[in-house]
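The chain below stands alone and is given in structure tokens; this is the form predicted on its own.
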Amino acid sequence: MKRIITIGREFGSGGRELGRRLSEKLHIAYYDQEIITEIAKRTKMSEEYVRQITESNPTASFPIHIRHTFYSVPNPVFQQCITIYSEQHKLLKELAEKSDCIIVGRCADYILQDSNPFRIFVYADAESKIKRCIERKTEGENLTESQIKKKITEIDRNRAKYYEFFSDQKWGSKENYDLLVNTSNADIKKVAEAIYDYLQDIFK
């Protein structure tokens, strides 16, 4: 049985942690930000461009009557976000194809579904996504608690709506997931282990 896992996750949740430590212990290939460099290269475009298109609300580039239906339109911006968004679609359908591997975000649960992926979404209370991303700030950032939170709310606001505007479907939603995992106040390191006896299981 081919062991495909998407993680869909709140920012601030240990959801990018928790997919590094599953393929760890499972011994197979983790995807993130190494998709982000992908398409940039076979698009030609940054890598900063390529982030910010995907981690943006969509329906502020694309006309409201569009949604998922991709055709020609005279605006630049539409454009690009449908090459992204093509080439993202294209490049997760090879790296299942390729071998196991768990996939963080980029609507994959949806993109792959053919592959009957295992679909986790993680998420956490808001003290614990705080204090999360408190801990693993990175040098020179000094952003205030109320910055972080407004932080956290616009980016999960346009994960969701990433999510929604290419899938039709509900980012979140426990009818789109295999698990839904709540680490607050959790060790992600004892989750991972949790979820990691709990599918051995499923992949048998």
Given for the second form:
Number of protein chains: 2
Amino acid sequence: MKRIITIGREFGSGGRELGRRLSEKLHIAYYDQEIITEIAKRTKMSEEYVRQITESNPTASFPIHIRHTFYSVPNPVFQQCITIYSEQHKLLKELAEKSDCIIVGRCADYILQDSNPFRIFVYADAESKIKRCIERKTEGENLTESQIKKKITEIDRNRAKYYEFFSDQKWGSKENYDLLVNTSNADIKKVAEAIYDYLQDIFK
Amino acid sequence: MKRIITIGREFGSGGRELGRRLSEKLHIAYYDQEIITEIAKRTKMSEEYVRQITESNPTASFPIHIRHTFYSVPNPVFQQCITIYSEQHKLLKELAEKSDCIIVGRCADYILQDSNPFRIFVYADAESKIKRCIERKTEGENLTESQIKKKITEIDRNRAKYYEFFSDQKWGSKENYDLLVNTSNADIKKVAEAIYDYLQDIFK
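The block above covers the form predicted on its own; next, return the form predicted in complex with another copy of the chain.
After this comes the whole thing, all chains and molecules, with the earlier chain placed first.
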């Protein structure tokens, strides 16, 4: 049985760390930022730009329209958003075809639905997410607690919009996943072990 | 660490079987129908009536009101609904105090929040729930597929209303649980083993 695992995650929920730990335990490939790098290479756009587009709300760059008529000049940002998504779609299919893997974010659960992936969603309460963001803050990043809270809300809203725009499904809604894990006040290392053991039984 | 596990479940999702299997594997007490029996004993109402009340929408038996004024005669069904809930509240607290246990339904995750229970919610797609209901149908029950579908929708709607009325929380909404498990097309025995192994790590 092929093991394709997708992880949707709220910002600050520890989903990325969980994915990395799981891939190490399962000895399978792990894709997260690598996807951005590869798309950037294929589309000849900068990594930073690709990241920005895939973390933004696509509807914000909809073609300009006045009343019921679309403006004749297409919006280039929207066009690039579609190009990047198409490339992402193609790339994820290639990766899932190649070997067992874990893919974090990128609408992977939706794009790879024909491969029957095991779809995990990781979430936590606001307090835990803020705490995790403070603990892992990158050097030079000096945001106040309220700024971090705002950042989390904004990133999660954009992730939801991006997912919903391309999948026509609700991000984080249980019917789209096999297992939803609440990481509030949880030790991610422990949760990774628990999910690993859960999967051993499911993939048996 | 005390192990109190609560299981919320959609009708036909296999949540009851899961609870029973888990309790056998963990060697801890399991409460489901036993709660109804004990409440009936304590309130001197019939088991069938207690079951009916705890599976109904409490707002359907709200005191009668005309415009903004509550009718002076209280609705006896509503009064009994409150009496049963109070007894349920008291009983669950006693059970959780007594020993490690698994409690299925009965707003247990909400009532026992001070005991920090591990809160599981079990759900499945309509097709799987119908299939499970057909497989486990009791003798003499001859419902058509469309009647079963209607029954599932009605029971789940009432469970949601009952939970929401007493907890002021949304039934099945991920923020109220620690782990949500999709049992669509799943073998409950396998899922029980997976959750058992998951819990072994969490309760370590």
